[in-house]
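Single chain ahead, by itself, as structure tokens, in the form predicted on its own.
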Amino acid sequence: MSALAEILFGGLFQGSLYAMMAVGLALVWTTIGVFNFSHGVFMMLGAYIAWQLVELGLPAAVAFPVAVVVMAGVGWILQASVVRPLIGRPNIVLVVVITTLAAGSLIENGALTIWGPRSKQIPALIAGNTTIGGVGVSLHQIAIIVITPLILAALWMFLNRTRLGLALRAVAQNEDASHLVGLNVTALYGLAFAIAASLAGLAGIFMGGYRFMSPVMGSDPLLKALIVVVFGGISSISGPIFAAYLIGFFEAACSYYFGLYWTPALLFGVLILTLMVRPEGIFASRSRGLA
């Protein structure tokens, strides 16, 4: 029981964190067909101005949802700046992952300097700890478990029921008629990012709860969340989370019987052998769009 218990706990917790990044990689993808490689640092970003709130006296519950928005308005100047002027270039995908890459590198950096290579942390979104089957857990992992789907809720909800969210979804099926209907596309773009850089900054705020923060800590999460869009299909949003759950209970599975050492190793294969089969991804649509 504590076995079975151990991986489904971790399995949510880990593809909480993965649908949480792939969701915003998949999200500029769909809409402007490009791969934002600054994506893990947005996350280290959100997580370092949350603690820079909560260390000048901000409670958490005001620090947090601050850090959120600010790391939209860091996505949309990213997107202004350096995706922007590329858009309409015959290789803009190579020229924006040497672009995001670049800025990615600047932004790792200035955190460097402007808050020193000294572990920190952020507080827990709600302190203390419990047992579920046998197996310790933190309250705070378990409040990103029930978070998280609700935050990916509210997103289809938006992306799905809201007119402004409509158009990011014709702004994703086709550019070009929606140029022609009269929708702001340069706009929609940068609402795209800002959502996006959102969502990672929310994930490093998360992580930022339970594990030590540093610079480079949105490096390996960047991966992950590139394995979970490839894996699961980068053509819509849904895909990405599915797959990020999957590939959560299959690392979970894989460190219990295997060790942490393997994992890695095995994933790889998986993904690997899934895309010799299905090289668009398991849970790839049909046709590109925010579905």
Contents of the next structure:
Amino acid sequence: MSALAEILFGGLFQGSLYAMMAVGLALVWTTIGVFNFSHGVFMMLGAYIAWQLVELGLPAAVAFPVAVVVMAGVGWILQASVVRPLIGRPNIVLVVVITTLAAGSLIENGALTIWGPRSKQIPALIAGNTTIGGVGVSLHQIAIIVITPLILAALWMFLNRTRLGLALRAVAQNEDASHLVGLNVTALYGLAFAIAASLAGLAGIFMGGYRFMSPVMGSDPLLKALIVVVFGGISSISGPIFAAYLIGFFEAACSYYFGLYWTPALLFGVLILTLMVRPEGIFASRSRGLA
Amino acid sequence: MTDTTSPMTLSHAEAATPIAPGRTPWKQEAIGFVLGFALLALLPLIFGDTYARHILIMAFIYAIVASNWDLSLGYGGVFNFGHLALFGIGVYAYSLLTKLAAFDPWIALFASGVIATLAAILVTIPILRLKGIYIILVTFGFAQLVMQVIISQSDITGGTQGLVRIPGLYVFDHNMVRDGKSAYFYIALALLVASTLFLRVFVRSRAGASIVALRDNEEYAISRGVSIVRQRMLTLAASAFFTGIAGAFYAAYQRNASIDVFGMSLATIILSMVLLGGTSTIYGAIIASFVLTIFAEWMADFGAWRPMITAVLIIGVMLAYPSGLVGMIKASWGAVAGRLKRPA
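What would you give as the form predicted together with its partner chain, now that the form predicted on its own is on the page?
Below is the entire complex, every chain and molecule, led by the chain shown above.
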């Protein structure tokens, strides 16, 4: 019983973090058609900004939302500086990989210069521990498991029920037609990046609440988010969300049965095998769009 | 991203003699090739100190890796992000062959190239059906997989600790330690010459033309009888051989191996070299390798500012000159040549 509970809990928890990261990657890919390699750095920066605000004396309830809003601005700026000028170039996918990597390196080393290499920690959402099904868990982790689906549901509502969300989906489906009906495509590109950055920043705040932060803390979650979007199919929002939880469970089960060392290798092995059978991801339809 | 030179950068001499677009006459290229590498061979005469030679040796190694990456990334149009894994495989193949199996270092060097080629063929299989972004992700996954396997087999590979005291190369009874690095310099240069010659001959051949055709118009190329499976495998295998040898040479030169070669930071640096130089040129990657390696050393005192300045520089060049340094050189050459030809 306790084994099952441990895998279930670990899967839900890791899956939540992966989903928060992967949704941002998928959102940017579907709307703009580029892959943002500085997404992991967004996560780190969100955590550090929250830490700085808490350090300045703000209560966590104020500091966290402010950090998330600041991250939206960071996402917008990054998009305007290293992505938008390249739109229309024939080799944009490749060039954006290098410009976002470079921007990521810039932010990462900037964080290192400002905040130094010493590990920091931000307050947990809810302090304390409890026991569920024979497994000791922190209330912070339970809060993440509960909050993440709510945020993802809110995002789904935004994309499907609001005019702005529908506009974003329109751009993802057909950019030329969106231009024709008078949508401000440039602003929507910025919006997609802003949403992605704030979600990543929030994931960083979640992570900084139970683990020590460092300027390179985003690189491993970015890698996992990449796996998740490949696995779930990159051209949708729901695919990566399901895949995130699936990967979370898979990882929890693997590390329980095979040990921590073999988990990444098994994960990549399964990923490569999946792509050989279903190149477009397991949950994806063949069309590009947001749903 | 086509091979054609844009009208702006087309010099008058080229416009007068019609040749295949974007192709320099081979005689002209051969002269430039010999002159360029002869100049490099003379560099130890100017730079006597071992530190400067060390920087040049590293630039040669990076140039081999970057220019071979350009073959699959630029010419092949395959978004291969596992190229550094092939380099890492070269590093570890050489280390294990010489250290555990007691192979002769020169045989191990060659064998590392072959092993990297086999690995490249293996990684081609899952990406045959894939396109664009998915190739990035799978090849990236492949690099991580290789790294994880090396970490998990720590009894043999040293895991995260790496391997030390790897046997170096030798030339007869020549003392490679006390010659001011000149033997390693010339071996590295010879490898770069061989690799560049191979790459240029390959991209100018029929096979090279067919992989470019596949990149530019896949459906049309296939309908003309180009096999995507065979050509993609050929491209990756061809780009792997000298990359593996470069990895082996790196291990022999540094005398140690670590999993850092699979890390994101080295991949970013080499990828910057490919893109900064300008894709589909081979020479661009080599020039950018020299520029970036020397630039990085020049800024060694800047500490954490160094990667930041480098990043800003890369973004600046990518925004201003999407075709990289070679595009920049061509554009400025065109401007200068145009002014010289036209009376003011």
